[in-house]
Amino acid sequence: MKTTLYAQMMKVNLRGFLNYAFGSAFYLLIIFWLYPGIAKNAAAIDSIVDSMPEGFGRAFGFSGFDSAEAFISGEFYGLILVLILSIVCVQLSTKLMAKLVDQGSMAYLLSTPTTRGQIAFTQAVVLVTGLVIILGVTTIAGFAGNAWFLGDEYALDTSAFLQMNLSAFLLFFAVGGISFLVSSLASDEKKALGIAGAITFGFFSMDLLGKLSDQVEWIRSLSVFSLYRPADITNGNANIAATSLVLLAIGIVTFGLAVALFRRRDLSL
C-alpha cells in the first residue's frame, strides 16, 4: 500500500465518508427515538403486518415489534441501511479507479514510482476505510440511541445489534469488491457506474423478489444479498459464522482479483 495516495484520498473522500455516516447514525437515532411509542401498541402493529400478504413480511425484514432489535432490523438494517450503504459501494469505487483512468489522472499517478498494484491495493484499502467509518459511526449512535432513548424499559439485544452491524460489512465488503473489480476493468466512468449499478441493483432486486414468493424463492440463491439476514439474527435463526464466511471469501477474491487484473491489463493513458 502506498501510505502518501492513501492518506490524500482519505483527504479527498473523508467529507463524503462522514456525510453518509453521519445521515446514516441519524436516521438510526430516529428509530430508536420512534421505538417507545411502537412499542406500547406492537400487538395492533404486529396484527396488521400479520394481515398482509405472507411475503411483504420477509421482504422488508419485519420480524415484529415487540423487541428493539426487531423494529430496528426491519426499519433500518433491512432496507435503508443496505441502500445506502450500495450506493457508496458503487459510487465510490467508480470514483476510485475508473474515473481516474477516463479522465487521465491515473496516468500521472502511475509517473510517480507507484506501481499498479500498489494503487489498486491503496484505493481498495480507501474503499474499505470509507465502509468502516460509516458502520462504525452507525454502530456508536446505536450504542447512543440505546441509552437516551430505550434505557431499562426497552432493554436492547447489544450482541444481535452487533451482529447485524458486522454481518451488514461484510455484505459490503463482498458488494463494494465486485464493483471495485467492475471499476478497476473499466476505462470509462459512466460504463463501470452503470454495470457496477446494475449487478448491485439487480442482486437486491433478485433478493427482494425472492423473498416476496415461495415459487420464485430459488432467485435468492443468485444473490449475495441472499447472505444478510438481519431478521433471522434479531430471531436467533441465522447461521452468522457461515454466511459471515461466505461474504468474507467474496470480498478478498473479488478485491485480489481486482488488482491482479488491473496489474495486467492494457490502459490506453
Second form
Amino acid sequence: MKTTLYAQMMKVNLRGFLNYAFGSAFYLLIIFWLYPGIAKNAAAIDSIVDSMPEGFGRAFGFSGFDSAEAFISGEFYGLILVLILSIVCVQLSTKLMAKLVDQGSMAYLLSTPTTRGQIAFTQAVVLVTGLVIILGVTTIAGFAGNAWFLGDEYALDTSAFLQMNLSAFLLFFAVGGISFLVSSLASDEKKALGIAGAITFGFFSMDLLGKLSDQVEWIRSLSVFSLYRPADITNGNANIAATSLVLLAIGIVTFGLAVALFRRRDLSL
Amino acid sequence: MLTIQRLTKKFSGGKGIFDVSFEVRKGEVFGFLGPNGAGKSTTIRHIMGFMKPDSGTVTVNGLNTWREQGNVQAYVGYLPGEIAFFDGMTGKTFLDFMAKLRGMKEPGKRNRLIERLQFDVNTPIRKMSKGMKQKVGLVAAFMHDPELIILDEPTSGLDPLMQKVFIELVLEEKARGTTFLMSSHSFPEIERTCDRAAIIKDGGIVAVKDIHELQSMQRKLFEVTFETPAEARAFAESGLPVESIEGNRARVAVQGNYDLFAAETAKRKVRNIDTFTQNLEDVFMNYYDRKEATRT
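Now show me the form predicted together with its partner chain; what you just gave was the form predicted on its own.
What follows is the entire complex, opening with the chain shown before.
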C-alpha cells in the first residue's frame, strides 16, 4: 500500500464516487417516498403483478409490496443498484490498471522505488474504497429515508436492510475482483473494458434469464449474481452466511491473483 | 554500474533482442544507438524491470533489475521515450507527486532545473506542447540526484537552444559522477556528451565503440564549387571518392582523409564549400553494412 498513490487516485476519482453515491442515495430515497402510497394499494398492485407472465415479477423484482424492505429490495436492490455498481466496477477497474499501462503512465509509477505489488494492491484498495463509499452513502440514505418517509407506520426491518447492503457489497467485491483481474492482465484499455464488461453483464444477463423462466433456471447457477438474492433476504429464505463466504472468497482470490500476476507480467511501457 | 549480460527476449514473430551484453561504467555517459525497431526500447524496458528476460540478466549496482524491481529504482532516474503523464495534473502537481513517491524532501534541485529549462510549471499537462512535456520529463528524471539516469530519446521535441541546455546539464551531472545511458539519433548530442556507445541492429549488439572511433567512422560530404567545370572534373580524377559532379560542383565523401581533400581542393580556385554531416544512423548503418560485407 502506497499512501501517496492512494491519495492521488482518491483525489482523481472521489468526485465520480460521490456522483454515483448520491445518485444511488437519491433514487433510494424516492423509493422510500413512494412506499407509503404503494402500501395503501398493495392488494390492487399485487393483482396486476399476478396478471403478468410468470417469472416476470421475479426477474424485475416485483417480489411483493407487503413490507417496506420487500418493496425496496425489489425496486432498488434487485436491479438499479446492481446496474450502477456493475458499471462502476467495470469502468473503475479498467481505469485503475489497464489504462495506466495502455497510455504508458504506469512507467512513471514503476520508475519510483515502488514495487508492482504495492501499486496493484493500492489500486485494488481504491476500487474497494469506491464501493464502500457508494454503498455506505446508500445505506445512510436508507436510514434517513426510513426516518423521514416511513416512520413508525411502516416499520423497516433494519437487519434485513443491512444484510442487503452487506450482500451487495460482497457481490461487487467479487465482481470488482474479476474486473480488476482482467484489467491487471490487459495492455489495451479498450480490450480490458470490453472483456470485463462482457463478463459482468454476461453474468448479469444469465441471472436475469434464469429468473425469467423456470426452464432455464439452471443457467442462474453459473452466474455470481445468483449468490446475491435481496428478495430472499427480505423473506428470510436466504442462506446469507454461505453465499457471503463464497462471494468473499471469489473477491479475495481474484484480487490476489490480479496482484500476483501483475507482478510477473511483461509490460510494454 | 549497469551490467547487461547475455540478455535475450524473444517475441512472437521472431523479433526481440538476442544475447545483448554491455557494461556502463560508473561516471560514464554511454550512448545507445540503433535504428527504430532494433531493440533499444526493449533493452531499456529490461533495465527498468518492465520485462522479464527469457535469459540473461541486467544488474544496476549489483541488483537484478527484474527481481529487485522497486529497490533498483531508488538509484535510477528515467525519461521514457514516449512520455505519458496522469490525468488532471499540472507540471507542478506531477513533479510533487513523483517527489512524494520517491520520498524526496529537498525541492532545491527541482526548482533549479525548472529555472534552467525555462517552462511554466503550473500549466496543465494536457495543454503542454511536446517540448514542454519533455522538459517536465527531464526534471522528473534528474531531480532526485540519481546515480544512474536512463534517457530514451532525450532531446526529441526540444528546440536547438534547449538541446544545448540539455547537453550542458548532462555534462554537469557527469562531472559530479552521475552515470548515463541514453538512446539517441542525434549525433551532436552523442558526440558532445558520450564516452562510448553501443550500436544495436536487429536485436543484436553490433559494436561497442569509443566515441572517437565512431567519430572517425563518420563520413562528411563536401560540396565544392569550382570556377570551371573542367576543374571539377580534374578534381574528380584526383583519387578522392567523388560521388557526383554537376557542372562546376563536385560532391565528395570524406572519412578521415582530410589531408588529401584539403590538398586537392587547394590546387584549384574554389568559390564555395558546403558540408553535409552524415547523421548517426547512416554512420552505423554504413559500419554495419561493411561488417556484413567482410563476413560474406
